[in-house]
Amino acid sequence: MKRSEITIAGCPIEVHEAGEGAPLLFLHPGGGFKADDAYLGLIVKGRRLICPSHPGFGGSGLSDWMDSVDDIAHIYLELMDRLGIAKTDLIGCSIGGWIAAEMATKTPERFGKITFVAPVGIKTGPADQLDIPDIFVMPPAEVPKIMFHDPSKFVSDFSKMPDEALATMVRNRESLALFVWEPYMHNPKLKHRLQRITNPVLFLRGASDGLVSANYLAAYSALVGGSRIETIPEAGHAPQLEQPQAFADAVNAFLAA
């Protein structure tokens, strides 16, 4: 993918692009963006795929005034202007889904079809209970067990990772904590704004997702009129990684319908 950098409101934003055609904006999950992930090549055909790294993630900067997902949403709306994109289809995974929801409630007319992949961002349960397990207090070895259908395939050997990759991984986690810590994994106002999204919307979830439950996703979908849910078997919180072909088939069918 072609990499570029665009500075918005004093913050350098890393942007990866590939393909030609109608634009498709992809917003990555909390683990960051990797240009060589298999699913990207399966959804890029016939489209201009645009993949920014969120502020504080990957090669993007992080300005000291940024502390909320809403800030990222405004940055990305400006990014669309800078890239000359008047309207685009949109895919958001996990925190990327939250950012996508914030963007779509602000300017729904700038988006076509929207795919939310295991999104976070709203509060659905009792105030004294977490809807999303707190991954920051869990022992690190326990987190993959709720994230993946088969966590054995996603075990990292940190001793073999280059320093640059380790630094990026730690920085991604630090930035994720900054944006989702308080209130944890949600914007209290977002669920009251979701009715503004009248676009065609698909919610995707891995059947083994231990982070975003089926009940949580159903409650999310119920707040977005006309949306529907599809479940990908043998996948956890990142179906695009565990089942890239099934993920791409679901997304491509939705975009082509």
Second form
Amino acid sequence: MKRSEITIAGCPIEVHEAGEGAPLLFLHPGGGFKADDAYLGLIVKGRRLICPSHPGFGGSGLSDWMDSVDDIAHIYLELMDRLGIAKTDLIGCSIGGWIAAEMATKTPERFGKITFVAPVGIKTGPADQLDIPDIFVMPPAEVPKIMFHDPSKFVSDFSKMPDEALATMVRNRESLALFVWEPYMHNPKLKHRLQRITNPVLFLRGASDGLVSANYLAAYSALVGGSRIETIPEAGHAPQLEQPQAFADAVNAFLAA
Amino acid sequence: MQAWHFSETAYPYLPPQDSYPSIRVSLPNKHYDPRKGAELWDRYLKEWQIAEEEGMDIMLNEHHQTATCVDPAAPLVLAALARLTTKARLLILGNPIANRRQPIRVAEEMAMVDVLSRGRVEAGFVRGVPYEISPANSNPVRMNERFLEALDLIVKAWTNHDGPFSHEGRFFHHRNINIWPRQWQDPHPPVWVSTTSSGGARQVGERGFIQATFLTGYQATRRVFDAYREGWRAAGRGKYVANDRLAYAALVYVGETEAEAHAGAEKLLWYVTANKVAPQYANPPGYVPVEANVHMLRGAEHPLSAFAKAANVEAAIRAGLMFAGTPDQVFNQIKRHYEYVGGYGHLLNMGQAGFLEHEESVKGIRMFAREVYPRLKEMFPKTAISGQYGDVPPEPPEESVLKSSSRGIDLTRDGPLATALGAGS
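Okay, that was the form predicted on its own. Show me the form predicted in complex with the partner chain next.
Time for the whole complex; same chain goes first.
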């Protein structure tokens, strides 16, 4: 993919792009963006795929004033202006889905079809129960078990990773904490704004996702009129990584319909 | 040298350590019996009163959701001490202001106790250890920035006497700041900040506050104090830094004999050995810089964590985490440490921990206060200039080290400490 950098409100934003055609904006999950992930090649066909790294993630900067997902949404609306994109289809995974929802509630007319992949961002359950399990106070060994259908395929050997990759991984996690810490994984206002989204919307979820439950996604979908849900078997919170072909098939079918 | 008696006011009557994942944050409070807790508080307060009688000053601190320090509201205990004592300085170290939503409330509390004690408050501020993040639901990212904004705002609230002012900062917002009462001391109580990092110490030095560092031994203490002095000079505060700007906290136990000292010292190690913390509480994202986390992923370990795995009195003394032994031994240990790190005006004596019983604690306080403290005051006056290193090795003189062979009772096998740690099972 082609990498470029655009400074918005004083903050350098890294953008990876590939392909030509109608734009498709892809917003990465909390683990960050990796340009060599297999699913990207499967959804890029006939499209201009645009993948920014969120502030504080990957090669993007982080300004002192930024501390909310709403801030990121505003940065990306300006990024669309700067890239000359009047209207685009949109895909967002996990926190990327939350950013996508914030953007779409502000300017729904600038988006075509929207795919939310295991999105976070709303609170629908009771006050004494977390909608999203607290990944920050879970024993570290437990986290992959709720993230993946088959965690054994996603074991990182830190000793084989270069310092730069480790530093990016650590910084991504730090930035994730900054943006989602409180209220945990949601913006209390967002669910009251989702009614603005009348676009064609697909919610995707891995059947084994231990972070975003089926009930949570159903509640999310119920707040977005006309949306529907598809479940990808043998996948956890990142179906794009665990079942890239099934993920791409679902996305491509939705975009082609 | 000014010495402060400090207890973390622990609740040590816990089930075996292997039966719970963490003494911090998640240990259910069903293990706390308020009746036993009240008895403990009676004696901890009494020990502070005895320390005052012996000419020492008083230090207390605050932690949350933990048995290691059952004082989640240190200003309350500070207020009690204000009325239970008459002459000791009262150091709270400290207020965890990176985790407080309202710094002005903290300014009010300190001012209130300063009036109650007729000007005896020493107001300490801490960023807070990582396991305080969860109890406070506080964001671990940008804690330093929050800490400094809160600290500057508190000092401003203390020193403003002409009606309301406003603060619209990065993290805190107040439109009408006008605290009552105003504090007794003018311009305000001495401000202390604890940090164990060079970067933090430099910032404290720039502001000229008193810098305390905990259990950092020889080399790290010297680095922290050096950074403080650098910051002090860089801010144009003058060429010389007086000793009374710097404080060191160590485990301290003085006995009449080596055997008695060893028995007390071994019980003090509870501070280190009981601190079983689940990894997710010990290192929340953003608490330490990215580079430090990369080192940890490569297997680097915090010196204190490494020490805790094989904690023993002799190693603690050699590392400068502990000063224990007969009066001569303790004096020589402190003297060597003082000379190596470049001097400090305050010794924060962690003189009670875990299962160190009342009589033993009092014995340790009295032995220190009567047999060691006068010599420290004479040899290291608070007007001395810090930063003058002695040409000495980073370890105590060999004859002053309390050896394992001088052990009185073998607590590792069947004593109450061993039982509490689950070592016997």
